[in-house]
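Take a look at this single chain, the form predicted alone, given in structure tokens.
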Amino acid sequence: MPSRRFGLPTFVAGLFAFSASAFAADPIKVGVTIAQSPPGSVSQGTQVKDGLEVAAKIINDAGGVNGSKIELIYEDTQGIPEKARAAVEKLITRDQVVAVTGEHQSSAALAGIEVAHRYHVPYINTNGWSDVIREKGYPEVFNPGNYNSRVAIAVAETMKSLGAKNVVAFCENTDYGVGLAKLIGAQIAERAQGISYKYETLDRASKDYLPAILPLKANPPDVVVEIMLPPGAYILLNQLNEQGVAPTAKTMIYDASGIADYPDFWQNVGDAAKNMLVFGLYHPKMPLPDLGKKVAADYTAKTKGDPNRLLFQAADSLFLIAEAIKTAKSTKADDMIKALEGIKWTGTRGEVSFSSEKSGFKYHQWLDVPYVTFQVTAVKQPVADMKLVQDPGKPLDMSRVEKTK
């Protein structure tokens, strides 16, 4: 692939600075991974969809990098790992993209990023949260969205502040589903032990979860922790609402997927959302930097939507990929890794940086990935609205939590 130079405008005051230039290079191609049709998270896909383009908006409306616009070519995964690999192999060899970034389901990431490394592109991982993602420890892939081993922590420190003693997780049929409820196992044993834990594995494809909710009913947990994406995770939740196994006074639904702020939730969940605890990467009540205050208004302005984190998640990914050029002042992918690596640079969310430890899950991840609980107390509740129960960086608040009666 040939070499281009590029340079990014500079900042003023977190945001790109204007500039009057025309775009009279070619554009810098990049390629985009999303789930536009079923069975694949089509909601995610949106949400992914929409943070790159207001981010490309942004880049280009003040100049691009260099005079040169941004330019995202789309390939739809529908959440297929094989749809997946060939879509980044058309995107790197047919349409010479310089990167590759947009994947929200960790399948098919998975299945991305083996191209990805095959080719030496980078690859920046918007919302792969399974570990093994990052212990394959691929020097093209950077991960600056969340991880299963941040949720498993999270989750058991929950389980533990709520004083559970019997907690059972469904968790879909993928490398992210099965993979965190692993972890989550493995972080009660070391952080809460004396709770019982279990995992059931579940069919993402299925429209029937009965026969995994209904041995529940003659001995209900005190916590239902789901680990699924929609649609599945609607029909699970709905399934455990109508059998009345939760949110009942005896047991909790704890969403380790945070899915509560998919602007489809209320369309497709009513009753059986209600008290639910939510792992958050986003709530309106969180400080944004100024970068993620110009992303949140633009998106508003572009949907009359409310934000949400994947449109952040997102918007970093494309800003990075421009940042790393500029840093690099090449597009060649050995440039490009080297400047992603030696990155400290505050995007929508805060300062990001990559780890370099070559162990487990920290390699080329963002570590500090801001996070919070907030919890669900009324149906058709905006986000907004949702009761924050722990703040990024403090423990869970338990006066804070309400309890269904």
The other form holds:
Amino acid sequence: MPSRRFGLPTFVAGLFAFSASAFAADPIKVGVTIAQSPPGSVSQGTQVKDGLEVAAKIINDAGGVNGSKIELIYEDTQGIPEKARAAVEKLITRDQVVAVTGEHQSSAALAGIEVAHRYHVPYINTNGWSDVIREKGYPEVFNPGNYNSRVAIAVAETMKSLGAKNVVAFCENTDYGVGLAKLIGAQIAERAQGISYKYETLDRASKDYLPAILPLKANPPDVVVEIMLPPGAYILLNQLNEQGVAPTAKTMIYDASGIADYPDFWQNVGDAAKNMLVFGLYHPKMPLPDLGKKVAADYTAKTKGDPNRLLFQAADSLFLIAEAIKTAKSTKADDMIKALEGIKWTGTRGEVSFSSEKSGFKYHQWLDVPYVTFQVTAVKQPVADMKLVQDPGKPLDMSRVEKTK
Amino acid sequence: MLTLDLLINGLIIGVFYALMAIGLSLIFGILKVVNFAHGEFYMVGAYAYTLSALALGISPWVSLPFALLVGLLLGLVVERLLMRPLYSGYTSWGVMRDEYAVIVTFALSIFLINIVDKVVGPYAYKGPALIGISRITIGPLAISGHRLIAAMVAVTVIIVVALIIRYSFWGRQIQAVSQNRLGASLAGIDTAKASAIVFSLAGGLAAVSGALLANIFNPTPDVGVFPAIKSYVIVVLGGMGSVPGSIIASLILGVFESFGGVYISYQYRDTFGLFILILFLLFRPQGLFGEKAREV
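So that was the form predicted alone. Now I'd like the form predicted together with the partner chain, please.
After this comes the whole thing, all chains and molecules, with the earlier chain placed first.
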């Protein structure tokens, strides 16, 4: 009997101890929404997934966050807003994730943040460039990635440096595309008066862009700005080249979407991208902090591929969630949001901090996202060999820009 | 000169639309159902052409008939496995004929998109050009060499198919089944065989269309969705089941979209077909070459 009386409390105490240790070892679930199937940009989705997995491995190999491993739970959005909304709903309500990240398409992000805001769950936007995402003013939403206003300023400054008089942009019919095309117009009006600018909206699903291109043949612009994701961007470049509109000695192409580091870029464009200027968020010649070098090395070891911008953006998204939990010593939304608002942390691309300016696109945005401009100078050129014509934080160096002969 | 550019572009696009729409029209003529997986036959043809040329390094002129063969076989297999219950009595077990066709072809469409996405991958692949001349300049006109040659091949295929249907033994049987399935059956025509030929031919035509456009529209797994929607519009405009009607409607739509994209608005270009469709449904519901019919 004594042994039985002694046995029950011991068993209960043991059970508690086991439960406590089990809880301590419970993984921290992070929800990920990416496009893993068409019509979304699966190229981007794959790069984001790779970046998150590299970051998760680095975190977990170092012992996790406050003793718990990070577990990524994926949902495929297909780049469709309704599916993104449902995906975030499922991740929060069924999977009980502590934060959501990974989104790389603005339209899907705009749908996803509504759900994250409703449930008050931190949402780290990896690559939705649309300014509207921050303009909503949701405290749960943080953006350590690029944003349309920054690209618009870069485009306007570049057009001014190039001495362009007539600029035409082709944008996709999405929040990102149309939003950026409008912002570029506003920035050109503000910073580069005298440049005539117009934009044409193209349907991502449609494939014949000639009716939009043919009117340019009579009076080609100085620069065509491309604001589209693949495969629409590839088709546009090919059809511009097919009609002899660009690239030519008269007309340059400026890629505002950063498509030159996509794995399928060269197979799809060939010489249609000759001398194209590229807005770049990553170039191998950009200086990287130690964490960036580690992520790049781990990615290359894992995939045998060269690093790309989305790798770093995705890795930073997850590192930031981990940092917030570590700093807050909690996975509660309010504590994580407070930690993120005060964060000053060196990630893969530089020191990240979020603006607290509440009005407009700056809210919870990392304003100093580093960028460069590089130029494609040969067909099938790897990004590492593409010519850097603008260093981070410096103006465009016109002496380095090559013109099409 | 812009006018001529737009006209030529419109006619070329119209020819590709026609290649797609003829198959759909034939299927409707014979089986009286709409094949919702028709766009995926196009997609499979585009991939068969592109991947065979890229992976095996063979000439695109060999890849083109290979794509046709893949399309023909796919059409044949789909007809035998999925469409035959439509006219073999199985649907009388409780499933309505139209419901069966919609469900089975729609499911096939989703299946094919996803299987290609998983097996080949989501990335775009630009198909090889049929000729090495990137741009042919005739006076102030410039046109890509591939686009011009592809359009000529498409016209040739359309003419050959039209001749086969009009004059060949099996073509006449197809016409007979299209006019009256029961009557053709009573006259000794193997209606099942005619249906199989039509489905196979439709698959082949869509696949050739996809192959010819693979250099221009860089195929992805969902590349067939948009051309399929255009084809549905064309088949109704031309008159359900009418091959000449489909050809003329394709050319009209191609040219209208080309001019409308410039003189009305490019943003609304893809709605022009739907606008014309509404007008036709209001004022000439039988389409250009369709026959007025009423069933009780």
